[in-house]
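Have a look below at one chain only, the form predicted alone, in structure tokens format.
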Amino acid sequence: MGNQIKKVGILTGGGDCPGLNSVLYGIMLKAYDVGIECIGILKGWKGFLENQTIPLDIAEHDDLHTVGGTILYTSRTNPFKGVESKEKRAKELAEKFKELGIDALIAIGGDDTLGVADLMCNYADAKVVGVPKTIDNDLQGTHYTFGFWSSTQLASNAMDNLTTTACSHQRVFIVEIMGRDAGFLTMYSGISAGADIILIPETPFDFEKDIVEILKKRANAGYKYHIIAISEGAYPSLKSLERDFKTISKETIDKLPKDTYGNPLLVKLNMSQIIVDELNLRDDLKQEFQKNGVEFECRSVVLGHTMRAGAPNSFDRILGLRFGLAAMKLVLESKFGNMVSLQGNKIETIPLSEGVKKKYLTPENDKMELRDLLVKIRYLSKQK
């Protein structure tokens, strides 16, 4: 079956992250070895719809796996947006293979990008293989995604560095970290950097209990500065929102704009700045700090796109290469409708329909316990 495949298209969709080029290089290595041509489809599904392609000659891309970002560019384009019949649209998309001159497609992306690939396989039996890509690490089908550990390290380093200025000025820093509705990046980088409070989307926070009271306890235990790590998608419980917040309401959150896939753009909320504004209204907190000889001063820092930046670390380079190699092998074995997956330290194959489901941090996760212990034990251990 594999010898019928002469030309493979590759696209990268959604947000960029370190390791995308590593996947491309892994695909290209195996393709060259077996005499298959690779074509790059530019700007994700947008370029797929508009026939935007470039040749991928491995001779021109030595050690591409060491380079950050994606040479194919990317976009958040949803080909199914506003269509009445998903089946009809899927068949139209499958027909594009002829126009693009490809026999099979490797789609690299998250739940949105791979969701499109899954529909094409379901309705049109398209020859598509998926590679999971989400910097948030929130795809159920794989233990880790490439880019996650590079990004975690970047955020951890940023908080390590902020500690010096927080200490110098005796400040409270609220550091906003990527993660639309999953808190993996914030949890891992927050624990790694020893953040004093860690707020994630999976557990809506209580402003009074989880922030104000903790800051008071830390101030009374002698701490002069504080780092709060907060996911861009973290939000207060409804009870806390109604009771504690002066600058936003439930209506504020309900009115947020949505992306092309219908997800609320929680980053537009700028929750880190909201926390700063709310804390600045708390005279009781200022008095508690002053009682301990510290002026109360808050600053917000949004790490944003810096977390997608730069070259992938060694783990993500190797995982990207392994994913690329495995994806090309699935094409050769005609195992379409599947995606590659990291399970433990092995690369496995799972159906796209299973892999594109979302995963979240769950209450029994040991990282939850570590977070709570980090917050509690430090101020408790210093009480006289």
Ligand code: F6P
Contents of the next structure:
Amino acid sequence: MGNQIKKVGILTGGGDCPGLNSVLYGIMLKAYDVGIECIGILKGWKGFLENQTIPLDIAEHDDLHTVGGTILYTSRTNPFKGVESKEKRAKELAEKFKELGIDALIAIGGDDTLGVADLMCNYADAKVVGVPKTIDNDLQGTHYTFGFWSSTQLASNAMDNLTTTACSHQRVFIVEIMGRDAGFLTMYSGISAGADIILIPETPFDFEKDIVEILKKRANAGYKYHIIAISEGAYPSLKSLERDFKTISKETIDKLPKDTYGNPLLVKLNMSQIIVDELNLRDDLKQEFQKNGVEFECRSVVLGHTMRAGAPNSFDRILGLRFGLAAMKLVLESKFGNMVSLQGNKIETIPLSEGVKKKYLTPENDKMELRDLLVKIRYLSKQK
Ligand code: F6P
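Structure of the form predicted together with the ligand (previous: the form predicted alone):
Every chain and every other molecule in the complex is listed next, the one we just looked at coming first.
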């Protein structure tokens, strides 16, 4: 072995995600083949700081790539939180390699976890490579993160299934979907399930125009039940907030706890329930429904952690395995400070600093147009 790597540590950080174990298995397959030992570091950076490790013997983990969650456990511990000197901290962390008995580290995680890996490489030349992970798919460096499609499928299935109860009771269902401040999960699952209204954080919504009016138009076109897909981080435009909302105000949003970048944590709002409350105050909407023979009833469903639950789908198993294999190869080739990524259908290498930047849905994305057509054409085409 050219670079004298004998033991590799692996950690998983941030929210768990279908496909984490698939990455692990991909790493372990290649490592075994070239005679490198793998050590699991438990609970992400927490276990790294506290020397919590387990041996990873591939003989004991047949078909690990098919199993959901992460056998290494996870946490959101950030070793740089609150430190004064990043350089000093990075050097301390790089020193931990000796204590842990590892020659290199593969960090699997989202922007937070990989951000730590990046700082360690930048300031301390640490031998770390990264694998991008998040169900939210909001990392710039890769076309898709593993876990995204499993999660999209779960949300899409949930909305498919909700239509039977929505139909039976002639109700409006507001389905709140994970993804923080990025709308990929809501947009893809909403389109996939044929949701009637799709609201994402990237395009603040107008309560009157994007919800009330559409529901009225759909009711008049003969629709008796409706599914609204809304991102947990979606919010109304300021104009709409001030004009249309009775149960929350700008102050409600201003008072929200902030994330580390100072942005309000919109996920704390429970926007699906707020919309239920606001719609329930609209007598004009109720009258429009009644005119069409329907008593207005509205419910909110927060999909929450069911969206990360269970086994990865085939796409995420394969992508996870490919990422794991590629990450191990980066270690073998001493390409530290980099992460693996999916570009089209190819696995590529990019610097960690590039990969950890955030990605959002942009106006030119064809999914935006699809969403708008999907919502509009159904009621328009039924108007006589
Ligand atoms: O980033 C992944 C994610 O699942 C988000 O979609 C969601 O907002 C968040 O994690 C939930 O975090 P936790 O598991 O800490 O509640």
